[in-house]
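In structure tokens, the next block holds one chain alone, the form predicted on its own.
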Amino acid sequence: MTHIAVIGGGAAGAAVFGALLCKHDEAVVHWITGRSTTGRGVAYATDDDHHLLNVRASGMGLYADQDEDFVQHASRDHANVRGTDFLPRRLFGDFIEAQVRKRISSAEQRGRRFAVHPVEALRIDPQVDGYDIFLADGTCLHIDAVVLAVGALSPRPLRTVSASALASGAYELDPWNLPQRTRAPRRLIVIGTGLTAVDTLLSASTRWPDAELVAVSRHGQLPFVHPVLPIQPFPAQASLNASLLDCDGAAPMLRKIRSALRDAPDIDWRSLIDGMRPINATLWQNLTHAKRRQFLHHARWIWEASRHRVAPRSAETIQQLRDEGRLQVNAARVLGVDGQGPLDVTVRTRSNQVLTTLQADLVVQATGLDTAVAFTEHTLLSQLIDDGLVVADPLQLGLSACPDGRLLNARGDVQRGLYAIGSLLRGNLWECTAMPEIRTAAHTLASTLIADRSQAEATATVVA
């Protein structure tokens, strides 16, 4: 009997688990969810309705062969929901839970075998015929294939943050912990200006209406804004994409994009960026290691702001906070965070290289997704790296892997029966964390797992 384990209780884990349950197959599926709310993970666990999806409702879904439309689901409890809306992330979390329950119910009716384990996976040991997975409750599962869908890693403090600042309680590593804080700060400094920082600022502005808000990042660039309504595709997208695929590096790609926009001044630049979505992974894979490093150092900030845009309503609130003088956004490098509360934050302004020290009652690190698995304290990933079963991507963008999610071991070989999905594959795919990519990858991975199982059984029969 074949057993497949999916490790990770967030949206990516839910997508793979549900896709496997839908397969008419005899394999037993184990979903090891940890202690988090099933299917929500970090992204959709928020209960703050100011935290909006940055994808329109019509573009959201959990399964490639979905059982129900997200817009239809949300319309049951919220009137006038449209596919063009950017809805609260909480609602999509509700949708994920409903979809998982539906697939579990269907599987039970069909007699499909599965198990959900609401505990952490602590260790994976390879065996001749698979893996032994040791769970926090003392259970040991013998598994033929494992999918790592662990999602975002726990954030690590910036190197410039002192031990005393970390111990003070005035430095918050996890921006989603703000609801746990009862004392209102006079000044709050958010390190970061991406989507996570925007959510942090929106929550803080509501929770502490009298607090002065400061956001600081190297370029001081907030995410660009989605148009209120969908825009027409760029008519020359196919030609542009073909030319981009022929480029050697990010700099010539950027020149091609700028040239296309100059030749079509009436075109909204956002349609062009959106039209690159089907080739983004291929563009990344075509880059050499050196070219990828150059992109990360020089162009990542502008790509992230352009590609991962913010909902119009969120942008309007942020702009209102700036207009009212409640929010300052600074382009500066954080050189040090020290003190025992309040904290002293020393920055070097980008425009004039002037050193300034700001004092804050609370500093929140909101620098976004951490994929540096070589430095993580995640118990399972650390063990897998130490044992050589997986290896960190050389640019610290997750784990080294094949494009189809098969993980590579320390020897550089494919580690048989070990796969990943989501943020752990960023080193190979770059764009792999949004739900449209996740649900497609989950559908494909489920088919691959079943096909690999069938091939392994056929091989075993021949050998016998």
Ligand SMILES: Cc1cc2nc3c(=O)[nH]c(=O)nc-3n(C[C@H](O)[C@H](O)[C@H](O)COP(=O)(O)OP(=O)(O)OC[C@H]3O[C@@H](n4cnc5c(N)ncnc54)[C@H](O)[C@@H]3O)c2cc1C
Second form
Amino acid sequence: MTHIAVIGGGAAGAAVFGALLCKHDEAVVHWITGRSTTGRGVAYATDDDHHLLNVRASGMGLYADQDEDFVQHASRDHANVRGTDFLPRRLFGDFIEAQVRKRISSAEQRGRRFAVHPVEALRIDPQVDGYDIFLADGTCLHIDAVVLAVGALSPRPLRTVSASALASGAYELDPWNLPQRTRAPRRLIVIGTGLTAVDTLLSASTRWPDAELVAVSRHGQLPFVHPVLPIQPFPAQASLNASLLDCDGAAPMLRKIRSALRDAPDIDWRSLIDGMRPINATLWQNLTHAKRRQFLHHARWIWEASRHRVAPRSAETIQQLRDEGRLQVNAARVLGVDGQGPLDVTVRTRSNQVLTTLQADLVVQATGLDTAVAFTEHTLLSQLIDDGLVVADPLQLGLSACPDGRLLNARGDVQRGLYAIGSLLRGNLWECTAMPEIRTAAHTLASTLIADRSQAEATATVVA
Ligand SMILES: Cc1cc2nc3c(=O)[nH]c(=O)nc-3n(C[C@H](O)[C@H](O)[C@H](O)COP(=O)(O)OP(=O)(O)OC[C@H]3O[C@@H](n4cnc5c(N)ncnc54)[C@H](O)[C@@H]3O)c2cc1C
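Show the same protein again, this time as the form predicted together with the named molecule rather than the form predicted on its own.
Below is the entire complex, every chain and molecule, led by the chain shown above.
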């Protein structure tokens, strides 16, 4: 009997587990979920209804062949839900849990064998015929194939933060876990201005209505906003995409995009960026290592702000906070964070290079996804790297992998039976963390796993 394990209890793990349960196959599926609420992971475990999806409800879903629409599901308990809305992320978490429950009950009715293990996987040891996975509750599972769906890594402190600041209790590394404080902070500094920073600012502004909020990042660029209603596709997208695929590097791509916008002044630039979605992975794969590095250094900040936009309601609240003088957004480099609380945050302003030290009762690091596996303290990933079963992407964007999720080992070969999905694949796919990409990848990966298993069994029979 073949056993397949999916490690990670977030949305990506849920999507692969559900896709595998649906397959007409004999393999036993194990879902090792860690400590998180099953299927919600980091993004959809929030209970703050100011935290909105950044994709319209009609674009969200868990399975490529889904049993029920998210909009339909949300409409059952909430009146006037439209597919064009940006709904609270909590509702999508509820949807994931309901969809997983459905697949589990249908699998039970069909007598399909599976197990959910609500503990962490600590280590994976290769065996002649598969892997042994050791779980935190002492169980050892013998498995033929393993999918790593462990999401982004726990944030590491910026190098510029002193040990005393880290120990002070006034520096928060986890932006989803604002500390409970007896006294509200007078000033709170958020390091970062991306989507995570926006959520942190929204939460902080309601929890501490009198606090002065400051957000700092090198470019001080907040995410751009989605249009309230969907926009028309760019009519010349197909020819633009074809010409982008011929470009050698991000700079000529940017010139082509600018020129397309000059030629079509009535077009909303956001439709053009959205229309690149089907080719983003290929554009990234076409770049050489040096060109990828250049992109990350010079263009990543503007790409992220343009591509991963914020819901209109969140943008309005942020603008209101700025208009009321409660929020300042600074383009500056953080040179140091020191003290024992309150903390001194020293920054160099981008426009005039002037050094300033701001004092804050609370500093929150919200610098986005960490994918630098070579430096991680994640028990399982560091063991896999130390044992040479996987290898870090050279630009620290997850693990080295094939586009279909097969992982490469330290020798550069495909490591038979080891796969990944989600942010660990950024080095190969670049855009692979949003639900539209994750559900397609999960669907394809489930088929790949079953096909690889059948092939391995056929080979074993021939050898025998
Ligand atoms: C704040 C936020 C908002 C987002 N909003 C949107 C949105 O609106 N629309 C959209 O399409 N995308 C959004 N995204 C993208 C999001 O990353 C994906 O939608 C999805 O949630 C990623 O899920 P994941 O399972 O890969 O990772 P995670 O959610 O991080 O889940 C990984 C899980 O694996 C578990 N785990 C880790 N190690 C182990 C181990 N050794 N053993 C067992 N379990 C382990 C962790 O505890 C965690 O629960 C958002 C992301 C974030 C962070």
